[in-house]
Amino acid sequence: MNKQHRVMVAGGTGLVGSALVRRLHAGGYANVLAPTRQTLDVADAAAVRAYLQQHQPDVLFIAAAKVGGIQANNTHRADFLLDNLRIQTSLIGGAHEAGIQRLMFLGSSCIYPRMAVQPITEDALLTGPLEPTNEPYAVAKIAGIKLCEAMAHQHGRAYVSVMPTNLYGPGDHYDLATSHVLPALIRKVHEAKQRGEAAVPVWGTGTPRREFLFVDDLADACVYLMEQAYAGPLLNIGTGEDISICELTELVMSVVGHTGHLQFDTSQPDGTPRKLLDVSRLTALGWQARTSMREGIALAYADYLARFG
């Protein structure tokens, strides 16, 4: 991929699209495609096929999904494996037919299996039972992998999957219904302080570790490989640490300058007990983050007050 080319970003005004499209912008590349659900429904094959005929992108990076946390992952769990289904099949198989040869598809760690080796290998995936609350959309996603990886062994394209951990940062959505743990804690920590309320709701017992990557340092690492012409295996896109939720908690309720306490809410599931991520094989390319947790909460915080403050 190089400043001449034409790179559209697939769900460009999301949280990692957005972070994608600010990172080529930065990098400059003046030729990038954003469009938005207005403009093109990514679920349509038709109307995505016509699209990417009329505009025909050099490089395609898909960060369009339905996505949301572990409540909404349960609850809406037809909706979470056939509207990415179709998003997935609506744009990877629209590349092929309009030439496309080099394609990036963002997928999610969830696709490991609940109690996968920690940290967890990319050759770690389909040697386990899912986690069962988000096993939809993990099958989804497997499906992204595969069609990739079947679109370059029968027609040679160059359409490569990234994993990422999870993730966070400007652009963020905070309703405590749908979004991820880390924009929920930022919200019930602020909605505190706020209130004067000393005591701050938390989900499950707060054992479980998780690894988290600010989303723009995603962005970094997505240009980056593809700039390197990078077409190998399914790649972990991570920073190699974690860190349980108490801890996230304590760390979120810090940058926010909130002294209450925690109240942990055991009726609620937990997920799975850890993941993280083993990213020596994007390390040995060349990549690390570079975003530290207290930065990163504190940039994300920022972009909370300015949007909902």
The other form holds:
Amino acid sequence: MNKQHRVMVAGGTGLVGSALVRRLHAGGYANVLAPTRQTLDVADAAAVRAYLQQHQPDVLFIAAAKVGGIQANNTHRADFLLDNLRIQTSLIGGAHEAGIQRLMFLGSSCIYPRMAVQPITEDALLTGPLEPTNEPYAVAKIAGIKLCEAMAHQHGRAYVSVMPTNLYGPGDHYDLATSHVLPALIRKVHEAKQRGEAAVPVWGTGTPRREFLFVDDLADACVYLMEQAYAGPLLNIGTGEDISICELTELVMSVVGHTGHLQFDTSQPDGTPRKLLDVSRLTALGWQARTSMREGIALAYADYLARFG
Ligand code: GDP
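Pass me the form predicted in complex with guanosine-5'-diphosphate (GDP) as well; I've looked at the form predicted on its own already.
Below is the entire complex, every chain and molecule, led by the chain shown above.
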């Protein structure tokens, strides 16, 4: 990929897609296509095929997906499976039909088995049962990875898959019922501070460990890999460090400036006990994350205040 290329970001208005568009513009890419939902329904295979054939992007990033936190994934199980299968099939299949040679499919670290050895290497894929709370989403993403691999194998396409760890940053979703843990905690801590309440409600036991990557770092990694013409196997993208949900809540409290205590709601699920990616393949390719968690949470909180404060 180079700056003369026409680069399309599917899902370009979401958390990941908008970070990709920011990074491409900052990197001097003048020919970036990022259709909104109103312009292109990415789940509509015929519409996607027509769009790709008309615009003929040289490169396609697939950041379009139905995403959500533990409760949304666990409740709307059919939607997560069906919507993601539709979106990725229309984009990957449509890209092939339109003759697009280079594509990057973004998955998620939840594709790996629930009890995978930590940190999780790419080779852990399909070696054990998945975490039940997000199994439908994970199954869809695994199908997307396998479709990219099959396109490469059967048709010689450079369709690569990358697996980001839990992401956060500007443009995130703060709906408490559907969001991921970090935006939920930013909102809960902010609201507790505003109301003068000491207790910060935390789902589960607070003991699960998660790894968090600032979304602009993810976008940088994706562009870096495409510029290197990475055409290898499935690749993890993360920081290589994790934190417990308790420690994370305390960090958010420190950034927001709230002193109080954690109140656990153990009627909510913990999900997988630990999810830490092995990023040694990515490190060996010469990329590593730059934004510390404290810096990243401060930037996400500033975005939250600008939009909702
Ligand atoms: P996961 O990584 O797929 O489990 O997705 P989440 O980001 O939704 O949740 C991560 C962990 O944070 C789980 O153990 C949740 O129980 C815990 N958690 C604590 N408080 C919250 C909250 O307010 N919202 C969410 N989504 N998760 C929370």
